[in-house]
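A lone chain, given as structure tokens: the form predicted on its own.
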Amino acid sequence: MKLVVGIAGASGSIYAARFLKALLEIPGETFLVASPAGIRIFCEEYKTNVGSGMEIIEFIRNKWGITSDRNKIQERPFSDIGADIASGSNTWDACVIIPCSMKTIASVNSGLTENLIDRAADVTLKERRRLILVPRETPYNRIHLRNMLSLDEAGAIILPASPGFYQMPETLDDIADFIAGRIFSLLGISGHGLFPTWKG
């Protein structure tokens, strides 16, 4: 599977270093976009200096001792606006922006393109590919559920980091285990093995 992974300013680090972390061990290939916004935060609630979307992923295999080079991880410039995922010309299957900030969620609605993950967003819906919204915010005003909205009528699945809990999680990874986990079910992707399924 080839995914765009956007990283934007919202706290959530943990989402989003989950997710990757159980990305690096599925074949494809994924090009990284990460805002500055969202790189400080990760920095923050992970307490590292890391400067970039490649350092976060050096960061997540240092963490959790990840060998596996099964997926190829490409950064992608922030500002870049003429990269190469910038363009429907370019296929990729399915875009996730993990956490999503409400100016992300708001500049994707409104079809502001200033910087690579708004525009990378854009181009996933009108090239009817699938675009994964995980929003991390709470409560929500009106703005933000008009925007979210707007943005399913559009084509967009949100997936808010509202875990579950009958999977008895014991860790917080194990909490954001679940919102991936969600997101591979979302992408077609099974037998990620991230949480026990509901047997009923």
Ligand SMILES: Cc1cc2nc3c(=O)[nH]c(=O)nc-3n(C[C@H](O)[C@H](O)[C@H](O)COP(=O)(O)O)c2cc1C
Given for the second form:
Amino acid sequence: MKLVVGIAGASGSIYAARFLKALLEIPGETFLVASPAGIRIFCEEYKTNVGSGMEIIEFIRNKWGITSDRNKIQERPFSDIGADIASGSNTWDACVIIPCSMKTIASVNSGLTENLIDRAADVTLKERRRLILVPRETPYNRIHLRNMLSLDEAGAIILPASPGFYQMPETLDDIADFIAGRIFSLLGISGHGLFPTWKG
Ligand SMILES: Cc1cc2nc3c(=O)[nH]c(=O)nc-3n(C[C@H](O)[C@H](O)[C@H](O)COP(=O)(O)O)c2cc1C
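Can you return the structure of this protein in the form predicted together with the ligand rather than the form predicted on its own?
Next comes the full complex, and the chain you just saw is listed first.
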């Protein structure tokens, strides 16, 4: 599977970290774009000093001892609106923005495309590919809610960072894996083992 993954500036770096950790072990190709706010919040929430998307990947590899190189991950600069993934002629299967700020929600909804995360999301929608947005804010104001409804109407999937607790998570990583697992299910990737299937 060929994916575009955006890390925007919302709290919840753990969601990006656990999703990318699992992605690293799955065969595929990933284009990663991290916003300056996304990198800043990652540093704050993990008490680290990474400066780019690839440094986030290295951090994840080191933290969880991931050696697999089955997923070819390449970074594209946030400001490079002329990068390969700015064009629909480059075919990727889906785009996931995790976590997704209300600012990125608003700009994707308005079609502004001022940076590469917004542009790749816009292209994903226009090419009728799967766009999964993982927003994190609380509480929502009516602007946030309208933007998310409008994005849903345009074909995006709003997958809020709202983990379930019925699987009895024991760690923060377990909680974040619930969200990562829901994304994998929507991408059609089964057998991820990120949480047990509910048996009723
Ligand atoms: C520590 C910190 C936490 C933040 N958490 C959130 C958040 O949970 N949700 C949100 O929408 N914005 C949050 N913001 C604000 C965004 O980072 C800000 O609106 C930024 O411009 C988003 O830019 P981006 O979407 O291009 O990454 C936070 C900012 C900081 C510094």
